[in-house]
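Next up: just one chain, as structure tokens, the form predicted alone.
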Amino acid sequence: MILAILVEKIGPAVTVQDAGWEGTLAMGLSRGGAADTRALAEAWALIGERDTAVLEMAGMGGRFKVLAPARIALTGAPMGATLDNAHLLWNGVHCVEAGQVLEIETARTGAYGYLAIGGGFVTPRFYGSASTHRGAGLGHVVQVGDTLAIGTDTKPDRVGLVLPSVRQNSTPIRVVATAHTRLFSHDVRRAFEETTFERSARGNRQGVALETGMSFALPGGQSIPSETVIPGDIQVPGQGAPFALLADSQTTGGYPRIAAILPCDLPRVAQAIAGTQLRFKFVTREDGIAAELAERKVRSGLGARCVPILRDPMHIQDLLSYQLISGAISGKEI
């Protein structure tokens, strides 16, 4: 038996991730692994496996040919996504048997969507993380015609299972202060925190700019020496509009940071799609640690929380082999 499926048809950016590396900044490699790093353990609590590689598919998805019986799970940016154009439930488990098409359309909303299958895909690790980086070059963008090997599913039977969101999006982006923050003067730093932003369509998993009409450059700000940066951190370059990095940022610049975004929320903004409206509040150190830890403790729960998909009877093909009726009755036992 073959354990793989074949890509007939994919979009333009879809890759193969997990959690990335830790320890790696002095190689000069980044965290790099998925974009929104919520939706992965979204992913790992449906299938019910950790650590495995999943697809991250940037605003579109493909067309995949199961060559096994599997279990797949959606995550992320919700897409339009069909099984032998049957609709598929996002954010669900599904089983998939051999020979059955999967199709992943564009996204209707945010910009990752993200493919789990039980037992991951396998592919090459460097340092541990099967993750594609590409300014690093590690991995490659999937193509059409690749087959990609599955690993031992560890948990078949757990299917027909959906996650309700438990995402937060109204409220303002956190972030706290950097070593740059105090050299930026009170009143930008106000200002930051009153301005609403829109996610420029400049942007990739390196990084976004945020727009808006007000200039935060700091005066004398290109004389800082290049320093360690990290994914979360805003930089403001010489024009004056801020710059956040994501997962594969690079991992040392000169440009003054005005703040760091919590990795808690950064998912909402790797999420943003050009034209989405941002907002930040600053707070302190302490409360930023609360709020990981709280996310974390939420995390540890996502496979607690999933519950039986309820089928819509219109959607059900084979609804005629279900015994609907357990017995029969008068009608005057009310």
The other form holds:
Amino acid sequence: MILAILVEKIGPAVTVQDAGWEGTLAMGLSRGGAADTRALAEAWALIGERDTAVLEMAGMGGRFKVLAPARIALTGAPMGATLDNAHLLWNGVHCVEAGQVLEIETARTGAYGYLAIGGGFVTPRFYGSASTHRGAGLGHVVQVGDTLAIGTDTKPDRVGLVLPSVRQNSTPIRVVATAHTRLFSHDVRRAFEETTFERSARGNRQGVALETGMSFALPGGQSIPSETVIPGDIQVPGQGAPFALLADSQTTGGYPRIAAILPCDLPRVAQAIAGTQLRFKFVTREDGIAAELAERKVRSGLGARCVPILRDPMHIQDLLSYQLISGAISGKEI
Amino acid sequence: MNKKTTQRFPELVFVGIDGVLVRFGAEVTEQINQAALTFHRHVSASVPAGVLESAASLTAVFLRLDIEGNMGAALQWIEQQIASQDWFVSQSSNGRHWIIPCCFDGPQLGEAAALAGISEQKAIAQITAVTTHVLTLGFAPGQPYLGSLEPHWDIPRMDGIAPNVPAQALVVALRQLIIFNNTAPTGWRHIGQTAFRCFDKDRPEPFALQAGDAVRFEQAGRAEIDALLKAPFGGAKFEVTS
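Please could you give me the other form, the form predicted in complex with the partner chain, since above is the form predicted alone?
Time for the whole complex; same chain goes first.
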């Protein structure tokens, strides 16, 4: 472990995250971890390591003085990034020398950018995870003046790669039935699918409010006892405006829940900034499981999809399979 | 339990793609809660490979399945467990007993007592006399739902969400009490202040309470509570009776 990063300037909500907790629901601690699990998988793929802790940057990054040679990867919501004032490719893994200054600006689109480092950030862990859960007082919120430690880099030569975007974003966000779906009438469920929601300004890692003129309130819904809730559940409080729960959600809740967002589609809701339009579509549980399994397969293959940043197109035989236009730096992929 | 309840419960519903909720009733009663806690203890003791975790809430037990495993077999196992015994037969609790000091100077004590139809003095007397049980842990880490108070304490949540209650505040609604671990907004009425941290990541036992624990409150003065803030469990006394 070495002290490698001095924080000279920092956004208001830069936190240490990893995949979060498993098996802590019974104690009242939700899954937590990276809000955009796909971007976390992409960061790990670029770095070539798994289960390391990364920095999640909500809306804005910071200025970091690098004290020891390191490798960094940048994923998630694209933010302007420079190393000693030279532009850095987003969705890439880069070599950094001691003394260089890394600057990460505000997000151009999307909510959460990720900074991974070879060896991972080393901060206190609770029940195996370094994730930051503010409500629980766990993890580490990065502050100006922090000197962040990193672990041993296991792949020091893996640099100069980019991960072309393979996300699909045009389809409605897929949901399946959840705890109270069948208490909502057929008409209300259909209206839910036909409504275009707007991500409200009210939202954080716990969840985001979905705005629409219409009420989806369930008659008698206030008498439901509190039950286990999961990230992805869309609850409908008394006023009728749905609220989608994210990584740091509470573990129990008494509001009726109309649908649950597929885990593989949840990053898109997390990355939606205020004003983003969102639509939902019910799929069967079987189709939902198939979609999630397919996403897990894609994630496990991301490492092999990383390609050298500088590459002569003459030598790329499958050039057409790369999304060169919508790729690494367009800023539109979230 | 009426006949309708017997027929419908336990009821099994899916939560998202990998969650299964086994409900034991539609309202919070001691018996339904006991059934959920007993079932949770039973399944936690013998989870098969396809079940990743289980968690009890007030009236139900949540199980998370492994979507990469044999989900059909896991579901069958859950159904077999549900059918394996009468979960509504009362069982002894776990024998852990807490006495937690509390200063009843919360700003909404008067309002809560009025809604319960009694004086403030009587409200304090009743809350310190009753032995409650941890019906479940949830919402935030280690946070207990304690119940059940007498039926006249079935007071609603507030219409709006209150500004933050302080950490370790005691709040009341719906015949239940909650000790908040951190400062947080809530629709429950703030009636008292403890020094009891339900969750402390730096303590050898980060989660103080377990579902089924018995909890009684003991009246204390404000100065006493302030002095107990640094004590490991906020001055709470703990014993195991059986």
